[in-house]
Amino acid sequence: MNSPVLYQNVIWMMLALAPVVFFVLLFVTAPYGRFSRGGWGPAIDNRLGWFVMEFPASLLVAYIMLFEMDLSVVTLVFFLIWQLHYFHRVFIYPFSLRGTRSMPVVIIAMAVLFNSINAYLIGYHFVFHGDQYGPGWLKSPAFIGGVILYATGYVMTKRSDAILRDLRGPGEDGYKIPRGFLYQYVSCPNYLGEIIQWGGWALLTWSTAGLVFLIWTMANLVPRAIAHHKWYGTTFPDYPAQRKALVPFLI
C-alpha cells in the first residue's frame, strides 16, 4: 500500500477516468435523493447510507496520517483542515437530514470504493511529499490563498445545506424552492461551495492529489447540478428564471 508506484498509478488511473464518470452523470443522474427510483437493488435509510460512504474518508486519512507518519506542525494542520469537513460529513450531516428517503446500497458501495481511494491518495501523498511542507509553509500565498478558499466554500456549503434542510418542518417530506443566500442566483449553491473547498485544498497544499480530488469533485457535481436545475425547472412552474445551475449569471 506505500509503493510510490502504486501510488504514481492510481493517480493516473483516477485522472483517466475522471472524464468518464463525468459524461456518464451527463447522461445518468444518481438514484438517490429527490432522484431515488427503484430498479438500483436493495435500498437502506439515506442517514446511515451518508454514514457509512463519508466514514473512509475520515477514518483512513487519520490510520495514515497518525500512524504511517510522523506529523509536523504543517501536516497537522493539513489533518485538522481535513477532519473539519470530513467529521461533520460523517457525524453531524447525515443524522441532521430530514424526510424519509432510501439510498441503494449499490451507490452506496460506489461512494465507499471512491472515497477509500482519495483518503489512499491524500492521506499518503503526506507521506511521500510532507517533508516538503516546511515551517514557513504556512505563510506561503498558496497556503493563505487556498485556506480563504477552503472557508469561503466551507461556510458556503453548510449554509446552504442549513437552508435546504429547514425548508421542511418536522414529519415534511416533500420539496420546496430554496430561497435566500446564494439561491437567488443558482439552483446548488452548496455543490459551487464544495467545488471552491476542495479548490482550496488543493492550493493550500499544492498537490497531485488534492487537484485530482478537485477534478473528481467537479465530474461529480457538475452534472448533479445540472440535473437538479433542470428538476427544479421542471417541478415548479414558478422557479426563478434568472437562476443558473452552478455558477451565477454562467451555468
Ligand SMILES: NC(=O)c1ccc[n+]([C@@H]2O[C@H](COP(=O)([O-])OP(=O)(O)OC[C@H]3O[C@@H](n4cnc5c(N)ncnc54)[C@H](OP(=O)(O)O)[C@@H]3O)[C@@H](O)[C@H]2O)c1
Given for the second form:
Amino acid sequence: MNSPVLYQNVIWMMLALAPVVFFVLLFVTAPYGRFSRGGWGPAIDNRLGWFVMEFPASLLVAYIMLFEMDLSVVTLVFFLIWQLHYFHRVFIYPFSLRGTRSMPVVIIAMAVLFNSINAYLIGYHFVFHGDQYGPGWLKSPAFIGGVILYATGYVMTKRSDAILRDLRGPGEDGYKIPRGFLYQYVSCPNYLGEIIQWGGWALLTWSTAGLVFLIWTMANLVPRAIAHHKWYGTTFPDYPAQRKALVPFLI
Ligand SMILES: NC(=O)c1ccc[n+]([C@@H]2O[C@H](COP(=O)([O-])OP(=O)(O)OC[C@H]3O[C@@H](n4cnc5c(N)ncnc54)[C@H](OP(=O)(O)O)[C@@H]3O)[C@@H](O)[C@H]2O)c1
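What would you give as the form predicted in complex with the ligand, now that the form predicted alone is on the page?
Once more the chain from above appears, this time first in line as the rest of the complex follows.
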C-alpha cells in the first residue's frame, strides 16, 4: 500500500468513477431509508449497518496515521478533526436512530468498500505529504477558512439530523414534514451540511484526497437530495412549495 504510484492510480480511478456514480444514482436511488425496497438481497438492522459501514473510515485512518507515520502537531490536528466526525458517526449516530428499518447487505458492502478506499487515500496523503505542513499551516488562510467551513457543515448536519430524529416518538416508524432551522429553505440540510463539511476538509488539508472525498460526497448526496425532495412533494400534499432540495433558493 505504501506506493505513491498505486496511490496516484487510486486517485485517478476515484475521479473517473465519481461521475459514473452520480449518473447512476440519478436514476437508481440507493435502497435504504425511505427508498428501502425488495430485490436487493438479505438485509440487516440499519443501526448495525451504519456502524459497520462507517467503522473503516475511522479505524483505517487511525491505523495509518498512528502506525505508518510520525505525527506532527499539524497532522495530529488533522487526525483529531477527522475523528471528531467519525467518532460521532460510528459510535453515536447509529444508536440514536429511531424507527425500525433494515438495510441491504449489498449497500453496506459497497459503503465499506468506499470508506476503506477513502480512508486509504486520506491516511496515505499524510504519509506521503505530511511533512509539507509546517507549524505555520495552522495560521494559513486555507486552514482557518477550512476549519470555519468544516465547523459550519458539522453543526448544520448534526442539528438537521437531530431534527429528523426527534420527528419520531418511541415506537414510531413513519415520516413527517421536518420544520425549523434550515428545513424552511431545503429538504436536505443534513446533506448540504455534509457537503460543506467535506469542502472544509479539502480546504484545510489542501489535498487531492480531500477533493476526491468532496466530489464523491456530492456524487452520492446531490442525487439523493433530489430524490428526497421529489418524495416529500408526492407524499405530502401540504409540503412547503418554496422549499428547495439542497441549496436554498436554487436547487
Ligand atoms: N458523505 C457521504 O457520502 C454520505 C452519504 C450518505 C449519508 N451521509 C450522511 O449520513 C447521515 C444519514 O444519511 P441518510 O441518507 O440516512 O439521511 P436521511 O434519509 O435524512 O435519514 C436520517 C434519519 O432520519 C430519519 N428520517 C429522515 N427523514 C425523516 C422524516 N421526514 N420523518 C421521520 N424520520 C425521518 C431516517 O429514517 P429512515 O431510515 O426510516 O428513513 C433516518 O433514521 C446524514 O448526516 C448524511 O449527510 C453521508
